[in-house]
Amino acid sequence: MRPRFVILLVAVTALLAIVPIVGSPVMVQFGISTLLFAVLAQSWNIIGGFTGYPSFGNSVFYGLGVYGTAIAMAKFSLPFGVGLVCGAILAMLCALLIGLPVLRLRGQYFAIATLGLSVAMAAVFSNIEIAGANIGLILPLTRADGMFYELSLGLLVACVLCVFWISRSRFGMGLIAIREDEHAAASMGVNTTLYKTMALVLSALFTSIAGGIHAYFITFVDPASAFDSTLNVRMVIMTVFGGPGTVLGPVVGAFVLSAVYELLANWISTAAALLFGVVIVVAVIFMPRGIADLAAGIRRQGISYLLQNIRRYRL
């Protein structure tokens, strides 16, 4: 691991741990929320990123942490911790199950299969009654903001290091053949239907673990909220944007759009969905690679490969 990797994710760790001391409620829970999104979004790149598999179904995993958590807490009493390892094993199988065939699916057909999915789980939660039904399910109460923002952020540093990991290893190095010709990484030994499984199953622990933090922070979970597809369309935008395929370009990516999404939403409530969209359009036009490679290139060609950008694109 490079000395300059870890010294920034040190200094960073540790200016954001001590946001409960110094920060307001407000602050706390934005920051909650943010490190969460930002877990998501960094879970979604080892799928989308690496492999080059545009995945819809990611907000089921994030479903089954909520209600396996849930589910764990609300009806049977157990803690916190054994909640989130059940909805995490519950979201792994589901990921090794589905992984298999709907990962010979490519493009748009597994984009579409996925989504398919998630629909179709949030349907089959609705019409169980241990999960609540429709009606959802009420977990304990508690106050603990700070235990949710150091868990988050905990959650955040392992899911990083995940994938520097990939990014560095031989795994990760058969992700990217996968995601630039499948065909030719198969032909040069890489088993891709083994590579992807492990990859679909990563993201689907990660993406488990936030949703079971999500559900005990809320303390209130249903269907509709739990399997929300547009969950997964913010995780792609916020991968996109930051950069995929690179190890900070989601994390990045997730804390600049929400910090811009919030401050939207103070100033002008009513249009900061629309003004939202505006800023991710502009961004794609100036860097449509994300800010990773933005970052990357003018530290090597300066303000002239915004340029570039825009004229090879045709923007």
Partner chain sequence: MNASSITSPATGMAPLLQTQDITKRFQGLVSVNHVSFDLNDGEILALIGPNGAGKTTLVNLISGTLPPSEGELRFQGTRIDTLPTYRRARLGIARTFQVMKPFRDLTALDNVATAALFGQRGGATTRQAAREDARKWLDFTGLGHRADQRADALGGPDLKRLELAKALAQRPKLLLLDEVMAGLNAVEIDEVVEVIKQIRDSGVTILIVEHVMKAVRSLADRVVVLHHGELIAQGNAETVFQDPRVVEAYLGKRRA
The other form holds:
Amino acid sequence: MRPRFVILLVAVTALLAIVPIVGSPVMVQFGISTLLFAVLAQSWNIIGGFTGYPSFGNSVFYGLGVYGTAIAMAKFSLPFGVGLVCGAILAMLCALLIGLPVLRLRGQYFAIATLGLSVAMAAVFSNIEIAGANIGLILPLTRADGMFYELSLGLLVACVLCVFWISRSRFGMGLIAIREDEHAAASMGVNTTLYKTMALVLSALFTSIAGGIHAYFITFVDPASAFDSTLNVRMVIMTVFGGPGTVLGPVVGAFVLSAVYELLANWISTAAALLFGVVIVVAVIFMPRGIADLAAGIRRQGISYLLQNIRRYRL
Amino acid sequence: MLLAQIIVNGVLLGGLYGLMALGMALVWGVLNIVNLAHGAFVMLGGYIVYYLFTTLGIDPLAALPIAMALMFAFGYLLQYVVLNQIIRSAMLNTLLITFGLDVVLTYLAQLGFSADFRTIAPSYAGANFGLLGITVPVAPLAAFAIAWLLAGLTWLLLNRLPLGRAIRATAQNLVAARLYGVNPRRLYAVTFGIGAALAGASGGLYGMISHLSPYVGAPLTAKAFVIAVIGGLHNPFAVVASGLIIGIAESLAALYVGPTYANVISFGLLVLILVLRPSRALRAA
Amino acid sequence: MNASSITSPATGMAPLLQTQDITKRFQGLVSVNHVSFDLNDGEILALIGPNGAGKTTLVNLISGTLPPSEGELRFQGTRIDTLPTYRRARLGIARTFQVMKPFRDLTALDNVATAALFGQRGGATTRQAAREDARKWLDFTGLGHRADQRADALGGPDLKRLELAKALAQRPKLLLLDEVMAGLNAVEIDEVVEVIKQIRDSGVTILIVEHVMKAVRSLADRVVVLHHGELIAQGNAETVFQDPRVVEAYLGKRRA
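Now that you have shown the form predicted on its own, what about the form predicted in complex with its partner chain?
Every chain and every other molecule in the complex is listed next, the one we just looked at coming first.
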């Protein structure tokens, strides 16, 4: 990576870090949710973008992070940090346990099996007494949006650095090999089972911490919103929009789409969902490889890149 | 007797679920598209029948063919104009674009039809008759019969007509099919249209035995997906039959462990089948 | 039929690979039926037979892509038939795929670099080293000039070369080549034959599955013939090609 680009990234991060000092409360709150979305997209990128396993079970990890933190804080009066660790351990154990059987499935089958797990998990948690069953849990109230913001930013930086490492490491090359062709990967010596499982566990780690932060931020958790599979769909959309299997694509995707959605909601609140759907459809047609590839392609060959994409993927 | 009644209810409902899955399985098997907007198609079909019945007074069963024709045209155009453009890109992209379509259709339905619950209620909607001490409701029975009828027609189409042979050949080998003079763009559009038409028919029937709202789509997509996986993608009768499994399982679950578990049961079954018999699932892929 | 009738070379060392009564059934269909043969250190063994004889299945059984239904596999004297694919690769077994499996989103160079990073233990450990290694193997297989192109931009013959380069980058002891010459023209075949000879001379033992008989004659130290999953003949090329059972398998009963 060129030094100028690194300086630019550090500058952007520094700029983001001073938002709570100079920005309005609304801006900080928007920032928190956007940063957390970027973490979720980036975590999904590890299993979905690099490894090629389209997980719809990341909302399970998110929900476990939410509940792990909430139960620790509301029921056992443990500090926030301990809560986050509880949630993360819970989610990583879950990734390990479900990973071994479910990662034997491929493609759409993996997608739907993991979707099934997230539906099941919601039902299970609405029957667990200590998790507040159907009603949910209330966490102690804090007014520390600045802290939540910086925490989210820190988590995002850690997550991006982790993915950067993956993109440069032997481990990451193994994951990419699995994505491209699992049989070929195994026959050249990649321990596919171990690698896939580790990718899922890493993905679960960051996802669950994001869930824990969000739980304490909104101070209320219930099964329906903790295990919401549309949240998972948003992770996928943001990643694919930005560029799956790239280091910065998912973050850019999350920032752009959050901003677009926010603008649409302010401008024409009633049709925001409609336009959101249209944006997805148009984006998939014109940039099926995400913003990351779009940027590179336009620099290389200008506007004809768009048409070339269509020509390449149409029937 | 209660158990028998529950099973009968489950079987009748399951036939309809099977019909919903039929269109999805066809499109998936031939075009390799998992259509996340399939449930929205079902919803649209339901509203078409609803409005034909309430504004023009056309009997819902007579309105079914009209709804199917409209949905066919809709599906044909959608595939020809939009989906054919991206069909060769990554599987995630087709998932995303159909998800986007689902969002758009749901929103438009909310705008056009309002969020109120609607039921298609012809005079015979609530009718039933007794058989060996079991109450058999007429509307679900009709839905059940029509599901099998349409499965039979789909089977005939795929196995006995030249169009069906072309569809199956394309599913197996696009390049070879092209050499034999098949126009894949049009054929894909026709197949997607048939899938939409089947969804439309199931929507009309669903509106008679349950409620329509703009939001019924997503859970029905999930259910259709589960059934398509269990039934495989190639035999229409197997698809409808696996609808029965889900119908019965859900009815039993609703009775014995509570209605909130209905979805858990069908997804639990799915995960179990996938994990225990992955080879079968993978062959279908 | 008797595997032990072909003895190991005079060195007295155990063969590199031994297959013993190896059998694969697919739901009642026997694809490979009690096949036993040895593969000696440093030789080129050609596995031939009509279409559907079970050759690719046998390669899949050796590489671990498929588990055997019965029988034993030994590599350098140790049982490998229960090891997962990647462990066999790390012991030094590399293969090419008949239906080529390039990593389409990666450049040719990164395809091979990935193989160099994994493969047998003790190779490249950094991506930089792996890439340098990869460039060497691409040059060796005649693909050096296309190193920076994405694999999905390569044509059939180049993909065959890529498969070979990936297998070589694993620094194997045993190389399984599944129809690397299919679809190549006469000139390209001669090139690949030369490359394979060089590989053998560098000390790699090779099992080739091949339909191009000219190549089999000029390469193979020994030939094993499969027909309907059964081993019907083995020996040097000239003897095997004159074996009436082999002629019958290839030409059908009536003409034999």
